[in-house]
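Coming up is one lone chain in structure tokens, specifically the form predicted alone.
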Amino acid sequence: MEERVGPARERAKEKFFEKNGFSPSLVARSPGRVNLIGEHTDYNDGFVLPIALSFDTAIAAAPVEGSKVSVFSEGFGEITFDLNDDPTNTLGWGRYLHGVGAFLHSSGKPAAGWIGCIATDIPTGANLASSAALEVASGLVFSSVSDLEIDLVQLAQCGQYVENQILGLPSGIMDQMTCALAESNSALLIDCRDLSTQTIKIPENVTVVVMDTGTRRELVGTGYADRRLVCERAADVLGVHSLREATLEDLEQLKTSDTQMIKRAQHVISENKRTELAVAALRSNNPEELGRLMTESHMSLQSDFEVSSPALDQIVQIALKSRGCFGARMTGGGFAGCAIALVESIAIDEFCHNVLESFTAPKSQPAESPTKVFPVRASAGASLIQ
């Protein structure tokens, strides 16, 4: 791995001629992301409030003739493609890339070819939406060098097609709406129904913290495509489109001896319910509710939907006793990775120091990775820099 000094958009750029000998034409960024509350919802059509977090994927670039791509990424080698062969071919990060500029191929969006150096200072595997940033970001890439008419939104549903489709990973549209869409110091409410947004306004007296606690995971490797399915399941035998439609009283006439299925279906509705009214604690600026809904989000995750785990319960279980804390929970889709906490904002240092002293990864799950507790603020979405 390559020492990293400065912005991720100036070191892509400062590879990007040491490599070429000229500058690039564009630079596209795209951050990353971590979500208050809402979790596992955003594929069963509801509610999601994440934050863009302010460290970023950037791509310099620069188009060239002809349909090959060659982009070069900092600690994880070069990749070619053809954007006229088939992306599934394509190995690693590549794919990525590949299935965003193959969406934009069948869209009926002629995609050209570009070279490009890649640089990022979001954690790869830490559930802070480092995968789709990368996709929002190359979709910027793509529109700019083959001079394509597409929105933001399109930008987030191609990520996704790329997701679902050559990843294998049916996941929802969360991550790449709030990489596209975010804005400063705001969370994004998402409805993942309809995908319209609302920008809520966070306070100045707390402070989102981001808890890494160093362990990792591949989602494609998990059970979060089972979740998927039992949820699609129980929104068949509810006879409802979605869970989105689905109420905990429709739960209490389920004659079914499927528990794991009411219990995962219990979480989405009440899940659901929880990012409402998170919404009205962050607008009446009342914190002490809004940690209580995100550490109740955590114990459903952890007993109805069983996403979480050893590392992440440890640290969420320091965080809940540390000085300041109003809440706290995993985020992202689970098993390893992240947590959050919302912490009075006087009170920052002495948390991010007592987790950081108190926090060590279980023999059942080691960590792949330092542990790291550093505090967030809201920020942008993506960006083209010409």
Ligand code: GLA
The other form holds:
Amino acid sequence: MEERVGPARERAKEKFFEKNGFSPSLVARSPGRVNLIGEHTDYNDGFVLPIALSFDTAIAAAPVEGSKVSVFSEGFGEITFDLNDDPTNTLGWGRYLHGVGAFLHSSGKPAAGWIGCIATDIPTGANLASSAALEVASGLVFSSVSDLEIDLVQLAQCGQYVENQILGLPSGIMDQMTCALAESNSALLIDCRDLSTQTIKIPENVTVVVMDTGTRRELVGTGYADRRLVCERAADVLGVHSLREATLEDLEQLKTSDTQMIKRAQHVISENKRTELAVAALRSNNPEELGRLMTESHMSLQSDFEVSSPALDQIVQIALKSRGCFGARMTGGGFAGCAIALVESIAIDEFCHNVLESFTAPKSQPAESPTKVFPVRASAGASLIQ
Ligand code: GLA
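Show the form predicted in complex with ligand GLA, please, because up to now only the form predicted alone has appeared in this conversation.
What follows is the entire complex, opening with the chain shown before.
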């Protein structure tokens, strides 16, 4: 593979120039995300508390006449599609872009063609929202080349539409909202019932560390869709619109249902509570409490929601035994990829070194990429930078 020099936005610009002989007229970028707490709650109308990462997917682009989009992506090759065609006919990663264009088209906003180059620093299949970043960045390109008025929440909804309708994954809206709306140095509290947001400053004495196990997965084909279905069935049985409206006492009413449904509902209801408590802990600069809630969240995802994995459990255990760690948990959809830890800022170097030295992916879930352990700064959401 070609050596990657500089951040994604620079590489995208350089590639564009190399391929076309002129500079791009715009560069759109979107970060990935990690979720501090509030997992598998977004599609239950609940609370989530993510941060955006400091690395991006970037698209350097220029408008062209007509309805064709031609894009080269570093490491993934070239695709061309016509916006008048059905996006499900476009294969692979191009389907995300085509889906975004088709959504804008179908909502009465005629999208124009463009040429572009993509580069990314967000690994795919690692639970860092690489697909949401691609959707949001391409939404910015489409809206810019087509001169469309589209706000950041609509941009996020467009990305979720693509996941749900074009890719067939019934995901919630946390990833796209975070990619679009996050702010630097802050976590973003999203109420997924009405999509209202609040930013909550992350105190300087704590640092979020990403622990990439190197294991990978795509959420399509995992138990994700099944989890959502079971949650919706539980809400139906309880006679509420979503599990957001249910309490732990309500679980009594599920007693005659299968135990699996009770466990899934128990996770969602308790996770919403934990997320509210985590916001209070962040606000009062109480890292011990925030860390405790994060670890409790992991246990609930492991035992009740059953979306963790051997590699994620193992790296979380190593983190919890390391000096300076307030709490640790899997992040995102689960099944593979990354976990996070909340670490005392002065202990960061030792913590990262210790986790990296101590972790090897288990035989039952071998790694596809090298293990990486690195601190992250909460960063700003997507933007046009040119
Ligand atoms: C994935 C989905 C999100 C959310 C998380 C779990 O990242 O895209 O909508 O459901 O899983 O919290």
